[in-house]
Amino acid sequence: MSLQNHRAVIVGGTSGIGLATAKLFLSQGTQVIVASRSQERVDAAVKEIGTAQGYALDFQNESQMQQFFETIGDFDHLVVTAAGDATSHGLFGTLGIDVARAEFDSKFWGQYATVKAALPFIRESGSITLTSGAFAARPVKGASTVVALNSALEGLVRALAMDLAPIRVNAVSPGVVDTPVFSGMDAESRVVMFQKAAQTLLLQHVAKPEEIAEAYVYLAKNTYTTGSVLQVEGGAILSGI
């Protein structure tokens, strides 16, 4: 179960969970290729990582996706961490359907399109790991779009595991993670929010990206896991029972 000399493509690999995952793959002796929408972030990530290749890529643009995978050629592992968890909240019927469509277009259809474009180039011994979210297993009031979106992704993973075998297809389902997605908040509000979130978790702390990255690398390494959703949420699901 070594990743030495494998090639891994990480879409969304320039910040937060994706960047931590890229670094961890590199520590396993894997050749890493990162991609995200922002050329600035790509350049910064490649500089920070040191030995990775980087590409600016809009994973909702099918022609860009096709050209990207044709350029990089065959590889072993696809990881998609792009498009963080959907953020719309409100009781069903209070949000416009356009909001739900936009979030599905990004997180669900973006990952769907990425797999479709990548598939001809993934080796049969390789893997695909997508990203859902803990709301799929622990719905909360006012989050119907987020719950439906992550549930749809997890259903897609199970179906793809059957359709694409022997390529392995799995998902990581994070809970609250301290990533740049919260960088728009002032520091004090962010600390208070994380403290409150931590109090609801069995493990009493909000995850760091490096903790979630371990899950993606495990799913790439384990050659007998497919169709699975790996929950990495600090006990959020059990603490809600």
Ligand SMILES: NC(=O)c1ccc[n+]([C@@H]2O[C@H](COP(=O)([O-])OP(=O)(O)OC[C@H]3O[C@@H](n4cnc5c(N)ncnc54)[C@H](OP(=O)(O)O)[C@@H]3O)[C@@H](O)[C@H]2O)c1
The other form holds:
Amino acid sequence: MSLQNHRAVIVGGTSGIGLATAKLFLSQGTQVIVASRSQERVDAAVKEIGTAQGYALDFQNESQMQQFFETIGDFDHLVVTAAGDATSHGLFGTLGIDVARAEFDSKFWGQYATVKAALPFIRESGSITLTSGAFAARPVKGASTVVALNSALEGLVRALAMDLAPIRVNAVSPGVVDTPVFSGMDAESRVVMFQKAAQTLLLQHVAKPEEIAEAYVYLAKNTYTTGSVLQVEGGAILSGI
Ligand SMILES: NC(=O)c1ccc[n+]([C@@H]2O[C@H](COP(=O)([O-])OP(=O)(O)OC[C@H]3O[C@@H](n4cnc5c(N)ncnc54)[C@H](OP(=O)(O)O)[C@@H]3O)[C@@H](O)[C@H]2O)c1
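Okay, that one was the form predicted on its own. Can I see the form predicted together with the ligand too?
Next comes the full complex, and the chain you just saw is listed first.
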């Protein structure tokens, strides 16, 4: 399928994987709308991308999401890459349940609320692509919340593929990607962390956001894929280190 003159909405499209995905959709001749919470980030992304439209909103807020989709009207492809920072690292039982709930409230319920609000406006020939993460398929110690919420998202994607057909519903599951989500770390620790991560991967490097963006464009284009999780993780699952 050509994406020329299609309309794509990318919630979380102002940074990292979402921003790279917005640029790649634009290169296909698609009209792109990006959204995230911070007006500053939205303005910066629109300036950087050039021809996209941008909106400030919180994907956890159902009424804001309804208003947003009513404003923009019918479109073809929904991509959701938004998520708050993961703060729940620690062996099970060492963190308060409120920390785990907050992370579900953002990444799981935010994606859920976005799809629910978007649904009346997505064309039947269109697609929905959500974002999980490689920990769902390859858990590591101390990441029970992230493992559980990405697994829940992948289950949701399979269920939505059943309920919403012929709209196609899939997920991209990234491995470690060099994005601003790690900007809270000092530069030196980030380099060390990426080097360590790279050594555990078959492909020996941490992903650039552009390497993940291709998966979202593929899932929007391919008319015969639904209910699937596309792993883009440099061989993390097979390497098993
Ligand atoms: N980077 C990795 O290594 C990695 C690995 C596995 C999975 N992932 C997943 O990939 C996705 C994208 O991650 P990324 O690394 O590209 O992150 P990022 O660079 O931090 O981008 C996250 C985006 O989400 C937006 N956002 C956050 N909370 C929001 C909210 N409540 N409402 C609306 N927008 C919100 C942010 O903008 P505002 O601040 O303006 O809201 C930003 O545009 C996430 O689901 C993440 O869990 C990433």
